[in-house]
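The data below hold one chain only, encoded as structure tokens and taken in the form predicted on its own.
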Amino acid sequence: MIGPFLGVLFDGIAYGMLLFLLSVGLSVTLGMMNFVNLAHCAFAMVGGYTTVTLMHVFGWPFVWTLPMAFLTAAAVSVIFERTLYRPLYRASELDQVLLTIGIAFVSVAVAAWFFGTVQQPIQMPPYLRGSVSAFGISFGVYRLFLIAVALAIALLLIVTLEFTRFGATVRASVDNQRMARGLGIDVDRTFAITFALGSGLAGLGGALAIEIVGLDPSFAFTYLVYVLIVVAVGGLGSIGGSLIAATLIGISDVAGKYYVPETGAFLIYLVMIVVLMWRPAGLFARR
């Protein structure tokens, strides 16, 4: 009994770390910039297809494609931020939703046009394949790698946004733009960097997700629901909240499909409902 339980727990944590990487960027942009970006997973898809292209066309090793997935998604997001998103920072949430959901639909069509509608396979390097055994339980090497990357990024983000001048600059720009500009802060530049950071993390998550959940043009919508659940449960703008919420949702999803497969993904919605009834603003919402 203990062996299968620990295996499910490990897989749930690994899946939760993947959800964290996909969702933390939206938590940053939505929680700190107050911008509803439903095209967030489209940027994750950009990162995924960047990895696929670099590996299949140019023969890059998988690990080398990860920084490029981050940078490509970040660069694309800066273009959208400067041309389409910036005029809507002070618009209503409905205007933001309509624009970004439209971009998500367009991204699905563009991905299908260039890459087709089939899943995109990639070949993991030998050192990320297989498993290691401990205490009589096998742990997938790639899942261990995924957990390590997610925890490292969570720590880096917490330090950057909570204990550095840049984090203070972002919070000041969001709270009072006029005052921030009066203090000499370049608010437009700060927002562009923050948006690029959030979208770049989505691109990195999209690249890392290929081995676990695959990649096809529907990715932009399939995982948007999971990302929104993680952000809602964790609380807007909370990195630690997103990490804990993603872990909770990941374990719930894997355990539900393993132990009560007839319920499908219902268990994660039940978890969301219970948490939000208890704490409507999420577990660790920023005040």
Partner chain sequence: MAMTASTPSTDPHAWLRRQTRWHPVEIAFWLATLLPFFLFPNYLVLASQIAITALFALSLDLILGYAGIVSLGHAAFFGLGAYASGILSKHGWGEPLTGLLFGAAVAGIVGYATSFIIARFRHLTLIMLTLGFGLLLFELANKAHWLTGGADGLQGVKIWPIFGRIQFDLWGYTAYSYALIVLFVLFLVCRRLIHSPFGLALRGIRENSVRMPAIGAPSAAHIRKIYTISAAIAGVAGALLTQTTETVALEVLSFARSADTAVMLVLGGAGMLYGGLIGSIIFMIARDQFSGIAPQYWYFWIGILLIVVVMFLPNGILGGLSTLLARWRKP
Given for the second form:
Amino acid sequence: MIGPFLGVLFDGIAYGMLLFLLSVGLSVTLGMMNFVNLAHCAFAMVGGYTTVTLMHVFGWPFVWTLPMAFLTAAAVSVIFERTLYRPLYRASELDQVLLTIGIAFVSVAVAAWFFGTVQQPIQMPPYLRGSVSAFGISFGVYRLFLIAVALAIALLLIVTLEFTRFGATVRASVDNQRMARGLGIDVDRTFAITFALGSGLAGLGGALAIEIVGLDPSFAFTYLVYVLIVVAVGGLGSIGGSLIAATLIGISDVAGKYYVPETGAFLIYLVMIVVLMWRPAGLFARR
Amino acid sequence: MTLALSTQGVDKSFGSLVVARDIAISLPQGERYALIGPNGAGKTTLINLMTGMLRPDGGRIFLGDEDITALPPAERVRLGLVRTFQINTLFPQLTALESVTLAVCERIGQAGVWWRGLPSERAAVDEAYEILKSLRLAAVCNRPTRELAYGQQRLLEIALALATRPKVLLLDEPAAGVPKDESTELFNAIAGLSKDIAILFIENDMNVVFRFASRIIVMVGGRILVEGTPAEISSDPRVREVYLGKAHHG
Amino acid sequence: MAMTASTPSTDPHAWLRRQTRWHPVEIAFWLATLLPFFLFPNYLVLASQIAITALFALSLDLILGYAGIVSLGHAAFFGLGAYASGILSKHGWGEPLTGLLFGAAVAGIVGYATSFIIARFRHLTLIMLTLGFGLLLFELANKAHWLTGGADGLQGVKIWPIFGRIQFDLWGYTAYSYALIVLFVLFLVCRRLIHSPFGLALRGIRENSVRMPAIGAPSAAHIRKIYTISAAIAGVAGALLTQTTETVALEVLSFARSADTAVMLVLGGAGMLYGGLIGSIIFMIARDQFSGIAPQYWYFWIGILLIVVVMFLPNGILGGLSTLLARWRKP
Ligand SMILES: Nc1ncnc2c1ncn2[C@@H]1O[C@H](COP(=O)(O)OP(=O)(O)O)[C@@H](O)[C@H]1O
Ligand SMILES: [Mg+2]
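Right, and the form predicted in complex with its partner chain of this protein, after the form predicted on its own?
Below, the chain from earlier opens the complete complex, with every other chain and molecule after it.
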């Protein structure tokens, strides 16, 4: 009895870590600029396809493609930020929603054009395959790797945010944009950098997601809902909040599918609505 | 002396920045008070607190005898506590007449009516038109707000407030950004308002303040520095110091 | 249409009356909706679908275009109306007009209940809540196989003739007439509504939600009211779809339907009454013409269109046209 339970918990945590990587960037940028970016998962998809291309076409080993997934997604996001997003910072949220949904639609079509609509299988290196056994249950090596990477990044982010100068400007901008501007912080620049970093992390998440959930052009929308739920539940601009919310949602999703498959995604949506009505700014809002 | 509006020990901070500390203000009926102080002193914030757009950390606010500290902003307006904004806060795509008619309809409880056309609200439209006329906006009343000249938009700020039939009117730098000659005209219009309305106005031009205010409240760094008649204020050394820029604030 | 007069007169009453008067273009538009009977008799089924979609877009316009409430889950009410009238007819009552009313009532009641939540929130929270409700309802309908038929769709819907005499025919003649009349009647209601004091208050909320409380306006109450009305109209549109197709697919509740309708509305021009109608005509005809291409490429063009509209045509096609017209009038 305890075996499957721990197994579900482990898979849930791994899935949650994935959601964390995919969503943390959006959480911070949304908290800072109130820019509703529904194309966030399109940037994640850029990371995923970068890894696929580098492995299949250029024969790179999986692990080396990960930094490139980060960089490519970040670079692409910078281009969009400069050209399309920036004019709309102060526009209505409807305009922001429509523009970014439009970008997500286009990304789906472009991905389908270049890579087809099929799943992109990738071959994991031997040392990330298989599983190790402990306490009578087996832990997938890849999932352990994923959890380690995500936790390391979470730690890095928290340290950066709490103890560096750049982190202080980010925190100030999220807490109170007006005051930050008053203190002479260049909020627009801080935002642009954070946006690139956040999209890069999403790209990394997209690359790491392939082995767990697969990759096809619909990725830009399928995971968007989960990412938005994590952001809304975790609270804008809170890294710890995103981490906890992502873990909770990851575990409940995996557990729900395992124990009560007939409810489907119903539980997750219900949890989100209840949390939002109870705490509209999320569980761990900075504001 | 009956008080139209009063506050007791109102506090507010944004994080570590204290913007209101133990504010006690008493505005008697029908009086014209000025609230002055350097930029960032917390004057606008105080209006936000009194009108309920910000929630105070502590203290109480009274309209007449009624404790309104917990009331939402719209309720306070319906009781007669009305404000204007330092930065134009208008309805850009509505015409001046539509905007003021809307405010009148809200006051007389007709704004929920969806089965009759707006032209059938003749009384409300007439009243709105009269208000615009009294502020010399009649000629442009059918222009969308965004097309009005800046000075006209400042007047529309006041027109919207008047349409609610205020008992207490809080004017946040009504002449902000308006050229000198127009600003005098604007204050003449304000001075001509019914004496039943108590007015607290924020203004930086000392000539205007001394001319139109019966009493002056000076705010610095979130606190009330002094309060007194124009004569008292003009001779107060602390005020002179603030306006010569020696005091520490912000 | 709220066209701004280029030479504003100062008589307040005359000007306001002129805003509510029927423009010749409007009359021409409604006469043109009769053309399919004569010119495209083979496309009456499509025409009825367009009329239904246009009605749904009109209901979205009330909350999105007029009150400025961004909803990503409005299909919830369309679907509620569709299922309500479908289930009613499956259980033995197939009278169409009462079916419409029943669809409107069910959607309206749920709309009223949720409006208390909708009116309290803004920004991302509001978007997420509307999205969440939509997805939740979709999942519910999917799982409640015993009631809705789940993914197989609701079978066994039988609609009686209208007034007991007019049968629904295979060519969509009755369907289009019926849908068009319902659309027109509800359009008249909406047109009256937006030209009323309440319509003015809604535009006020959209234009400046900060100022509204400062003039004593109960914005939350206004929002609850328009949300309920909009939900009921969406319910009628859903019920119309059920009655003209005699089936209900799960798709009526889908996110895609919510998103598509928002796209149509914005494409045509939100907050201009006719924007949703024009947008759905263009969108539906285009989709019919390009039905051969893969869906993701269809959405590629939709995406491009959205980007272009947001960046260059902030008030949609209608807004662009009226700007052009104004320039052309003023030499
Ligand atoms: N919403 C807010 N969040 C953070 N700081 C604010 C906010 N509103 C005002 N402030 C700050 O509070 C101080 C007082 O502002 P304000 O009341 O506008 O001053 P005044 O109207 O006297 O010029 C300023 O330093 C301003 O930057
Ligand atoms: Mg100020």
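Between two forms, the rigid core is defined as the largest C-alpha subset superposing within 1.5 Å. Predicted model only: the values in this text are computed from it and were never measured. Numbering follows the first chain given and starts at 1.
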**Request:** Kindly check if the Cα atom of Arg129 is displaced 2 angstroms or more between the two forms relative to the superposed rigid core.
**Result:** no
**Request:** Align on the rigid core first; then say whether the Cα of Thr83 has moved by at least 2 Å between the two forms.
**Result:** no
